[in-house]
Amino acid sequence: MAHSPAPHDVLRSFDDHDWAEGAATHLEHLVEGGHVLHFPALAFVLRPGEERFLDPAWSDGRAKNISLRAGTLRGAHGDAAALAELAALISRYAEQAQALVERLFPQYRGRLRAGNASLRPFDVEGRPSSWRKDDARLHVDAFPSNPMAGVRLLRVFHNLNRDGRPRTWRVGEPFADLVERMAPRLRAPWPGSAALLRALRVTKSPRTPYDHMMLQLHDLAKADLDYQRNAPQAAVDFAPGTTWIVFSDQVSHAVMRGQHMMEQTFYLDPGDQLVPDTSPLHVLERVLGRPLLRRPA
């Protein structure tokens, strides 16, 4: 099994300057091992006139992201010509992120599925939020309405800030340590609850026991202020022009400061990993001593 890094040792930096070509490749073992892959010289270059889209005024105010989903722009408002330019900007980032992950992770070629690409124009600080939605608290990503059934969340981030401001994260303890810490407080779902949540359209598909446990990990960590203060953690600054990649369902993280960020999500089945045993699904099953997904007979 891959070694899980301590928070102070989580970053692995590479000097690549090009999204499609570079020395870094075959990095599956690092990202699956809980490292954050850090590319301080890998810039996403805006074209003339595109800087204007960094203004939060382009948001429709209903979401924190302006996203491109299956070719459709969501979360933005403006005239048709400007929105077409904005969609082209996000699409270009998605294409470059795709080229990057195919180069870095040859094991995943043909297996990664692209999700949303987005521009996040708002300042992290000062946005009102409930404790459960407060991403300034350490957490692993899990979604109440969108069960993942063990599928991994690989994310490519880029700090696009034009004012010299870093994107500041806190990175927490290894996933296995988080699970061991929270295991006594994890509870199995009520019988029939997955079908009820689906019937009430709370979830888009049945919530698996895996998703139930991941949501508990997310909520238990965020609700525990002592954990937020005293858990092993380290601060990491991502300077403007920096790209970083992480399995956000595995690396405990909190977003403390920053504005203007690009992001592309990819989905990967655990069985398509280089080392499937490092996935949150397998770690949870190992610690809890029971299966969390139905396997084909």
Ligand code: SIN
Given for the second form:
Amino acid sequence: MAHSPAPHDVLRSFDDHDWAEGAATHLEHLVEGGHVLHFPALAFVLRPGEERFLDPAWSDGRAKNISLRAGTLRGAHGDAAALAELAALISRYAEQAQALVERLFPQYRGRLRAGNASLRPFDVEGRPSSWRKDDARLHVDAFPSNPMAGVRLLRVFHNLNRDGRPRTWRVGEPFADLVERMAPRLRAPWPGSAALLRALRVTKSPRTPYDHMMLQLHDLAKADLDYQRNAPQAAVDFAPGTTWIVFSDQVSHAVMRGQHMMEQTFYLDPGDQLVPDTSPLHVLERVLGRPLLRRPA
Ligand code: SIN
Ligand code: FE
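Give me the form predicted in complex with the ligand now, not the form predicted alone.
All chains and molecules follow, beginning with the one already shown.
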């Protein structure tokens, strides 16, 4: 098992310049070990006429991203012909991200499920938000309405900025360190709360004890300004034209600056990992000393 990297050692760089072909492969141990795989020469090439879609004016003003899932475009407005072109752009990104992960992670072939692909046109710094939604604070990804029940979030990002601006992240301490630090503050869910949240349609499926713990890790980190300032961390610049891949439910991250990004989410069962022990589910269960999912007998 790869040891979990200190923040300044999180990045692993590869010189690939083609999505479908290249020397890099069998990188499961690195990405599962908490590294960010970094491809500074792997560009997503816009076709003539597509640059106009970088304008935030294509957003419908409600969603913060323009996303595509199962062929349906969300969060954009415009005439039908333009929206079809915008959907084609995002769909091309989804295909290239798929080719890339299949090449890099042979172990996951046929097991990764594609979620949303999105174009994120807004300037990171102009985005008003509550502390809980503020992704400029270090966090691991966990979402109140979307219980994952242990399923992993693997994300392929690309900086599409045309003005030379990097996307600047901070990356934090290894997941096990975060769990150990927060463990004294982690509370079990109230009995019956999962059924209540489901009945009230706060969640799309029952919030498992695993999801409850992940949300607390997310919220405790974001709400703790001392943690934000003093936790182990390193700044990372992703230059325009850079692609990067990370398990965002595991690697603590924050976005500080940048504009124009593509993103594709993949889901993976922890049992399909090369080393399932590195999953947030297993780390949480190990540190807390109890099961966090009801598994079929
Ligand atoms: C996040 O997942 O926290 C957002 C990353 C980004 O916008 O660069
Ligand atoms: Fe995040």
